[in-house]
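The chain below stands alone and is given as structure tokens, in the form predicted alone.
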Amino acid sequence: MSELLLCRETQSRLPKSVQSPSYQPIPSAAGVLHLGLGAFHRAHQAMVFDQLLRAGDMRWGVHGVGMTQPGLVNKLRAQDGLYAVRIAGSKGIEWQLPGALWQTSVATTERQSVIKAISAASTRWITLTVTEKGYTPTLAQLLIEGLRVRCAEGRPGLTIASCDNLQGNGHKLKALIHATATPQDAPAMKWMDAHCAFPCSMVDRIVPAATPEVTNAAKTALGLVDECALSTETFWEWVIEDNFADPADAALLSQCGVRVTAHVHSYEEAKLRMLNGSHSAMALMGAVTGRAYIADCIGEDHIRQFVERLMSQEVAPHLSRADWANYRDALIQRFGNPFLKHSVHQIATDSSQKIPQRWPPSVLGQMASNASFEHHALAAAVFLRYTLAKDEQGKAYALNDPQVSSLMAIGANQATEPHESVRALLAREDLWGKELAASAAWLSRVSYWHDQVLHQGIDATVKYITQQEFS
């Protein structure tokens, strides 16, 4: 097997079955400035882009910004911007080379290659998906600092999207912004209102991160080295709200299959609380269980039916998306990929920061209806088992998470003061929010299923909770 790395020069012994871009890069005149340069990105964003640039038009082209780490970055550097991503469905798999990625940086150690981005004359957009940790005064002060230059230099006005599992994240973005602004940034404040847009946008997209697996399926497949290969989904769905700096971008995007609207919020609720609630719940079970994969907690009955369950009961009534049944069923099916090696760790990292989207709104709907929230109570639960940091089996893991002390605090002593762990968590605003950490209801459910977690264990009561009828 061959040694040599992917890259420009070694592209043309690519195999014809890979499909790869007969475009040349224009590092210097990329369109989209992207931060957060991630797996996901780049195995759905930087796709769609990529058809617009073998479709001819190369204003697409994306500089990619790693905000921390270097390391990404660098191979992504020795690769010039290429790699591959297997995409494996029903149907098969396929392989498939994105050249989109013209130019990198790291936003900590190349600042000043960031604004100049910002403020370049060929960049049209700046994409973000930097988690939803994220959204700090950090990230507004590096966009002020472009968009300040940006408009001294009297540049054309940007879009620029939020792509992170916010609701109305483009607001909160630009909302972000505003609190950050110092009074000398009045002018570039009133510059980027008048000419700059914040559409709100859903992505959806299942993109593990990378492993050695990929790494040697890449190898395989392509005859090259691809340090920087991705494993993902054949669905994929970007809905953006019709709010463009260039309104004629609308009708570019539609073509590529991007859903553009003036109703993202139904989209990104059922996201939120179907697709990413669901696999909340999944992780912590999983990870409590010793299952690795979520492909191993839906391939379970008894979780598949505590998810069909979960969406069925306590979500879809809450939704304003017409198709949800649909979009349930198709999430099922896609849980269960087998290609999909998605890590229950993986997904539980920042939990504290993703369980407030995700699971409040659809328990708060259910007390408003005087209906049943069992299944996110047990949910809950689990998420208190889970910060005891080891599981089912005595095998220790970490908690990769923010909050990971306070959360580890509240969870020690759970199996000798259960009660009063349950009530701790419970009365955390910053996840529940006010009137759910003020509801008696919310914590004799949470204790009672807390309390079948640690006696019966995971499996044996989310087998009881789907053999029980609830109103």
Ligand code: CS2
Second form
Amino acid sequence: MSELLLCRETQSRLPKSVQSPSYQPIPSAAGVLHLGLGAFHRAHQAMVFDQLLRAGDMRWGVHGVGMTQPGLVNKLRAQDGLYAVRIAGSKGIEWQLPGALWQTSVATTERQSVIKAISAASTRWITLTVTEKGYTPTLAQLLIEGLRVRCAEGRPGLTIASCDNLQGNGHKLKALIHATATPQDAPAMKWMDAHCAFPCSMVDRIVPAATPEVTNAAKTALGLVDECALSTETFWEWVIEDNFADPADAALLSQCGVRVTAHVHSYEEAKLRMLNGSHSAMALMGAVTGRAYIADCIGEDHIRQFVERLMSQEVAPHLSRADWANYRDALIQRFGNPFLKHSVHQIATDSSQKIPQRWPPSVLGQMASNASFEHHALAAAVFLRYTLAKDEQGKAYALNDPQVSSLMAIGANQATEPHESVRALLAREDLWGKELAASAAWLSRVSYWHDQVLHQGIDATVKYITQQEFS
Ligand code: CS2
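Structure of the form predicted together with D-mannonic acid (previous: the form predicted alone):
Below: every chain and molecule of the assembly, starting with the one above.
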């Protein structure tokens, strides 16, 4: 088999069955600057921009910025920004090659090229997937520096779209920029407020980190080596607030299947609490029981029932998305997609940053309506058990979390001082918020389930909870 690398030069060798870009990149004229060049962006937004480019609108080429790691950026450069995406669903498998990635940089070592791109005449959008923990003053300073130059050069405003799994992500990003700006930045801030739009947006597509299995499958399907190949599902959704620097973009995005709406909030909350909330619960259960992938977890009847009940009984009552039952059923199907190989440890990564958006709003909602929050309490107990960094067979795993030391310190003595460990974990306002951190009812139910988890094990406890009736 050919050992040739996928790139613009070898692209013509691709089999006809692989959809590849017909347009030529113009690297100096990228219209979108994307911060956070991970797997997600490449299999989601870059594919929407690819549709616009295919239709002949050349303003949507992407300048992708890796925030810290040069590894992926170097591989993408060697492939002229090309990579394949395997899209697998119930109707079969298809490979696509988006051609939207025209330019790349690494923020830490090529800061000036990012600043230049923010101020470039061709840039119209900045999109961000920098993860929950990426919303720091360092990020804001980078944006402010670029916006200062843009403002001084008298360029038009930008649409700056945060696409991370945070409620009100657009508002959060704008607030972070204002909070970081110094008095000298006042003119640039005034200009930004007048000319730039910060739409909130909800993005959804399950895109696991690439694995050697996908790289090998790509080689077979493409007949070329692709070090950057990805695997994803058929489903994708992008809901974005109708708030753009150039209002004409609303119609263009809508034509590509993006939902442009004034009501992004109801989609955000449903996605964060149903999809991401279930993901975190399953990921932690999977890590502690020694199951590798989400599909392995949802493939177990008791875990599937747990997730169904979590969503129907404790999440749905507080959602404003009316079609939640269809959404729930579709999610269960998506979690079971055998091609995704979505590692539980990948999702458990940064749990301390993810849980606050995913679980507490539903628990508080249940408390306010005097209803039970047992499934979330069990999930919180599993989180504590997870901090032992060792599964139920005794196999060690690493916790990958900015709070790793404090979490492991809290969890270390949970076998001998269970109540103290639960108390210390639940006292953390950064995880649960002020109200939940002070709740005796929450403490009591998480303690109860923690005791079950330690003594009966996760599977027996999950089976047990699914046989109980709660009101
Ligand atoms: C996952 C998300 O890793 C995680 O925390 O829950 O990446 C999830 O796969 C996406 O949000 C799906 O749209």
